[in-house]
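So this first bit is one chain, no partners, the form predicted alone, shown in structure tokens.
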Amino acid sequence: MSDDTKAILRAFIVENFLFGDESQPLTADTSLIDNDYVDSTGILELVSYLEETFGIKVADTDIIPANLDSLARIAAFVDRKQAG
């Protein structure tokens, strides 16, 4: 899993979902859903960002917490999609 990918994703999440508030605990394994950082509309915004930024296609069946619930999971998902 790329540290660059995680850094890019973290910057996007802090800016768009935490409104620049870096005081929120956001580790690689912090649940975005359980901590109410991202709601269903935010997930769609995240998917659009992933497709545009990383040049991947996210299928409807890919939109699950196992792929999109934390920085680590999102970065691993992006890496798998780019490798495939």
Contents of the next structure:
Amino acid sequence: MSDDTKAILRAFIVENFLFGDESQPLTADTSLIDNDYVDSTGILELVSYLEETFGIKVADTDIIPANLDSLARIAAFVDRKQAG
Amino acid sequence: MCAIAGYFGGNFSGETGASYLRLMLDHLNHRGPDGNGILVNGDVGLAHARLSIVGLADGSQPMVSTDGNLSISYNGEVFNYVELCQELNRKGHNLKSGSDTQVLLTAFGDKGLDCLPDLNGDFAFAIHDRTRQRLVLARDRVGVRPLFYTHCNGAVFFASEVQALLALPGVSHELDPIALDQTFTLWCPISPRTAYAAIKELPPGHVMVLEAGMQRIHAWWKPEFPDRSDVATDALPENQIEELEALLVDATRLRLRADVPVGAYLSGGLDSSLLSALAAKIHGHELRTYSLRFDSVEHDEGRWQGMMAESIGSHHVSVTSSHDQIRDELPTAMSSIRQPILRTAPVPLQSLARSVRDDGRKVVLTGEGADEIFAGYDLFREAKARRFCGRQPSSARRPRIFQRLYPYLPGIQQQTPEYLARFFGIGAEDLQDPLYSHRPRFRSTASAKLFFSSELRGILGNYDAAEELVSQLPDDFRRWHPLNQAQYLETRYLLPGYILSAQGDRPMMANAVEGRFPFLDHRVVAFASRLHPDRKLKGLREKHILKEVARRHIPGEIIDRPKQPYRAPDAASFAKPRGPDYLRTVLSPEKLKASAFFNPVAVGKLADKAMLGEIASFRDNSAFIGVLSTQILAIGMSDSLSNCENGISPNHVR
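Alongside the form predicted alone that was just displayed, please also present the structure of the form predicted together with its partner chain.
After this comes the whole thing, all chains and molecules, with the earlier chain placed first.
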């Protein structure tokens, strides 16, 4: 599941935050903030996407870099939410 | 207020020189519709387009001194010309005080370049000294009036606007990749660089001397601050408020001097409200005020403007800008701005200036400059808050301070402290970095370089605009208080490079309207530089001392209202186009490939998002306006956009 989630997420980030530019570095652990891929409005866009796509509810306290700042972290977060 | 142009040197006849002067004037007449003149003398040519404001009857230019030795072409105003004239007459001259041009010419004849510190004004001028066979170009302290130059046909050509130089045969229209990188990081090129590779700018506060085949450029003024250990703490706040009030009254009084009526821009914020109130009192009769309104609630300040106009009893004129108008008028605006922009804010300022012109006025006071010299921008408060958090990076509580800074940004209000800390770089940044205050802005702006093409990236290599900025900082910069460092960066770079040009001189002069800036009177600037930083930014309260002065003149509601930075709708102006328009042409894959600055695939997706009205983030807004404005410059100007399918030569990256 996690690999599928990662692939879906990757496609979303490339399309929405990198405008299809595959040449930008984006590994599982690339920081989305440090590379300026998302800003404060981008995070809210990401949260709304996660809720709609994966049917999860993201609490205010969930919105922290530890959960959302890389593909691996987001995928793990989505998995935890779906399991829980 | 006017336009100047000219040349020095060159291997061409006087007749050819005169034709060059006329060609440049053809592209400057909007700045000076009241008359023009040219003067050719050996290898020097001077041209002038005039907007008559002072010395209506005897101010024609180029002007030659009575002994025939000096000739001048001059754009701007020396506001203290009356006092200078009296001083010169005491020394034995016999001047009538009717024309500031004559006063400037005489002062220069007496003291040469040493006369510059005596001038209280906004100016760019060229003076030819026949005996010494030299040409002197000079520009005012902070860069209110523009002056550009280029080398062509063995001569140095200069002009008030870029397009006059671009009109000369043989001057390349290619945009400069480095300038583009600087704009997509710092918001503007670092002078003397301009958006065009072939054209340079004389930096603010500088002179250029052309003599015996040599070109020398040096600073005659620069912003200065006391050492951090040396900031004045002894003066009583009450005395400083008195002193500042007296200075502002005098700066405004001098700027009301004109042989035509002077009006005032009124945004509804603190700075323009205070100026309008002072002007109305000094004026003694009804002042005319001019405001910009927006059809979107988010940007409109009509309520405050109305309140202020009523409070001072001005005859008030307001003009409303709309999303459609911004979209439709961007190309026209770019034809005078001539540098890529990342915000649409300059566009509505054209309509505002037009409303002044339509109202039969030529001169307005404006409040620009106060945010730079009295620390009004959010950036100054943000830097202070970041230092506060940076000293305790592990604190979970401190980052909440950013929500107080940006009450109007929902994206910030909805963040957790952990994300706030990351967005504002807490813990990751060097507190000693000279660009500390500006790093988040430079970083978030530079993120729009995502859209640069691989060709442009190849040319730029490892070029770093911020690093170039650091290399230019004065030696004593590191000894200044952090707030003064941040103020220097704003005053020296963004103020002339964007605020006074793209949002100041260009939109105003496109409508033959002269802006005057009492907050940029050099005495006010020097006073503010000497102030203890806490008297400017007290806690997180911006422009503290200015608010104390304002309390004596304007309603408290205006002073205490939430600060609203001047903004116009950016990408939202381009949502849901009604039909085929220039957007699809300049952003077409063919045109993007032709200019080669941007990645056509990524820009295509960005443009689709813009047209659907789905652009929300800072980066995408900046990127969209940045790409669009650059493409307009690269592909062709407004009058050619309708037929830019038909062979307008594109402007390549190389």
